[in-house]
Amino acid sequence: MRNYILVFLLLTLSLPAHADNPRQLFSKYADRLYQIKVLEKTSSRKSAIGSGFVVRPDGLMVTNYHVISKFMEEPDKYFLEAVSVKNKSKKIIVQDIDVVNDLALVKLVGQAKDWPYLKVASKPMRKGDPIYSMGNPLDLGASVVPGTYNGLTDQSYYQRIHMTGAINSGMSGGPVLNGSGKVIGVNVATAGNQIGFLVVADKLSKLLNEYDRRGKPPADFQLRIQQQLIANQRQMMRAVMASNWKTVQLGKASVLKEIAPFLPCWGDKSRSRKKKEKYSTVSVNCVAKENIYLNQWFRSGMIEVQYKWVNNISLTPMQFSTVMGTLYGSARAGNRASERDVTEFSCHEGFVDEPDERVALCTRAYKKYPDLYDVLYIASTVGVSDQGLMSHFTLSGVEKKTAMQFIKRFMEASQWN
């Protein structure tokens, strides 16, 4: 029996030390938990909130760069503050960023001393396994919630864990723990229900290794994002130009079932809810689940395709030519962006054959990043009095010439039989 007494001892020695309870969890690592606050100048009041960690004894921390893109935006119109969970104030200033992430390193400024910090775990997660994500939900307080690591997301070109747990609004950029303390991502948004998504946490050892090899922030922070969005579409759309794009029968014309994995397409019908039908229409709508966020008015770094077949049952010619025209009149650009942030569209519209279409390629720069354009294309066959079929496309945050190349390949792929 004393055998089998010592062997147990020296098993549960060897054990890590678990927190499973997330009350010890959060004892031991609160110090390294910070409110990150973006502070308007004149007034000193909060405009912005979310959560950061300390990730070196020198003070360097991360959060999301969502958190603080206010006082990217217009430095002199706000500051930045982390406030500890002993409510102690530190002016933070910003050393590096992924905008592509949704990360940002930034650092306490005051006397220098070996801060309380976090590691990155380098052993990868199991699915089901328990993690706990910290942060200061809804400006209540520093908190704990535990939660199950559920994967990276399937179909996504910006990866995320998949966390089942309750992230709510101001825990973002708050750390995700395994159960030795480590950090295995980031909090960065929530879909409700228990379900959560976070930053990868090699994403974070990336950016790291960067910021240490530079020694020093970026001299030029609108370059440095410039630099990663260009690198960012260059790597989606060969990604997107090398995949095997796929076709699918859509009423007489063939159109794109599926051009890479993390643009998923869903398919719907819709018919008149009127007694008489004057028409129906079958759509094929292609959408990546991500975008980049740059500011709370500007999203890119996404595409979307996007059909409509329409069959005819009672519409005399002229109205339906009416309701094509409508579809082709009411396509838009998927993706969100103000005029602080890109130009007016330019279009040049024009018909091609076979059938007849009537196209439209429309433009707009990005006002800060030069070469960044997003793209609009929408056709829509004219003079058919039966059925007809509308196509759009959105790239958001693309150079021309990789534009020009899709628009070349798109319209071969989609062709009236």
Given for the second form:
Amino acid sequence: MRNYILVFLLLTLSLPAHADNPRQLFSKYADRLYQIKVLEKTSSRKSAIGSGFVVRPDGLMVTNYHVISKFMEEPDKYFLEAVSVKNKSKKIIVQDIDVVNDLALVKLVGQAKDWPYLKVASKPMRKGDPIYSMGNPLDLGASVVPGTYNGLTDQSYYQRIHMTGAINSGMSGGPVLNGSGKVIGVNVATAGNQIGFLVVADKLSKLLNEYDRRGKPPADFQLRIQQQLIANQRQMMRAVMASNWKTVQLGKASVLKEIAPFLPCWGDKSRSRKKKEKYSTVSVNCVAKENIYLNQWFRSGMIEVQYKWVNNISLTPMQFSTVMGTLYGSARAGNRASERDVTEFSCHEGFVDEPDERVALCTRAYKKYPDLYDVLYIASTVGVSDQGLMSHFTLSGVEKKTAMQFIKRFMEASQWN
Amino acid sequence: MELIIEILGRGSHAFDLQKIEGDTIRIGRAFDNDLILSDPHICPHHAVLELDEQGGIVLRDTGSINGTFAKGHKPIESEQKVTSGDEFSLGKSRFRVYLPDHPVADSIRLNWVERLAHTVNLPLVAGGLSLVLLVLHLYLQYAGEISEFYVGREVLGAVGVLMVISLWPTSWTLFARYKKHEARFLAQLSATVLFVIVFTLLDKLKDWLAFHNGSSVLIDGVVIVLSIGLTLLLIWFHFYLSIFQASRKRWFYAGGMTALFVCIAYIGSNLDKDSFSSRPEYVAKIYPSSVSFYSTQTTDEFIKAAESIFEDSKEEAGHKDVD
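Return the structure block for the form predicted together with its partner chain; the form predicted alone was the one displayed.
Then the entire complex follows, led off by the chain already shown.
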């Protein structure tokens, strides 16, 4: 009996997939697809474009936060518009956002309660399932792109669906449908070469539920972003602090590697083009794959950890300290930020022991989101001339308390044998 | 009579001094004159200086084409009484007439500055200082070189640097020559080179101090004051070597020029001060153990001391502390 049901379920799942093809899907659902435009107020020119789709009969639509971020940053300068496949422009109003998962809910203006809409899928997908991405690539007009579901991204904190298929800019915010026309994800990014990333439908359902519970847009979007950032970094830092920090031998030092599953590390060794090299380096580089898009010039919510071991072959102590000084002086924040978003760095410098190191710790505060900081740490060993270690990390968008815990644990983690 | 005639160049500097004896002193371009002036605007027999009935000296124009003038470009009709120290012009030339008993200016005592100027003008001193600069430059290049150090190329580079630096004393020498003053190029060069050496060392010392104590306003302030002082001294010495000036005037000129340089340096360093930097600012230096003297803290001590940067950033962002 049980076997019978299973077969039946598979049949119902797989039959429509075979029955529907991209043409049928498109002709059936294109009226739920819109192009989202951010227009400049004075000239009415397009400043940013993306895609969106209706998910509720009252005209509630979904798009990416990064599509409308310009408008969110400067609502006085821009306005929003949704353009239907039949080229009709309609006004839209922002209802809610989720910066962490790059989602936004907007609503078509009007009293109508009978907008055709797409339903969010509730059944899980399997690797290899055909999926169909819709949107308006490069402003070329509404399109459908067939692709393959390839599971969730590995080693990432902000998990995305990995789709094999050509997603292009302009399709951001567009729906990705399964064979039966249900939304399984939202177009968000591409890595080129037919590798696309989608926001998982679960995150969309969660945002929709939250919106339903509140029943109205948040009073202060900036505060909403701040709360989301704080909640996200608390969760992320908790995961980092809870995990068992692995170490790896780098020269004579033992350093951290993969402090969390979502922080994959890469190793590298210097290779001199000359026959006689005067020093060599080995490095470990751990960087989170994704970050949070806040605006064109501002990313947050990422961690990076870097080490470089320098082995002196034939440099004089003075020359070797020049090498270490250059490495030590080259620290930059791992995330992009502009003057409107953050303060300049304030630093504290000093010498610590075991091993003897020169350390600079710097922070910059987020101007619009109080209590959030980017923290940058850089250290170089001092007092030894035959080998040296440079250590660095960036924590972006963290609270002071969690940052302090991380700094302490990081500093105590590296050992010199 | 016996007269001293001072021929003036442009800018009232003495060009030549001649002592001439005779009852009549003939002035002109012809070779039979007592004072020969080779100025094409002067007639072969232009004017004469002679005694009048009362025993006074008079200057008489002997019918020249372009005339003879007293100071202030007043033409001499036929003759003009001469008092010791009077200035006249004929053609485009000017001269002063003195009696032998005319008082001269007090002699200037050879002071320590003059002795210093003399010392640094010695080829050995100028050469030695230049060599020190070359070696210093080479050493700094060597210390900062982390791949291959090519001696030949670096020496050539250092000589190039020295040549560029020597443009500055060269301009002062030209200025001195223009002012009809002793050139003393080597002294000018020595002063400049010494200045560059001290300035370079001061800069390195500043970095070294900052490495040990962190960047501090006090060290930066002291270094700035010292730099300005050094610049003032250098320019003062250049003026001393290049022209005769009253002491107060020299300080005034040197001060003015230093102020100009300070302004330029200040504007230069503040041009991009307003622009936002996403780079953290800290002392980006590491020194080998032979020249570093530091005391370490424990991790906890460091973290405790560093904690305040969060408040600093917060304050800069304009956020008030809620707790």
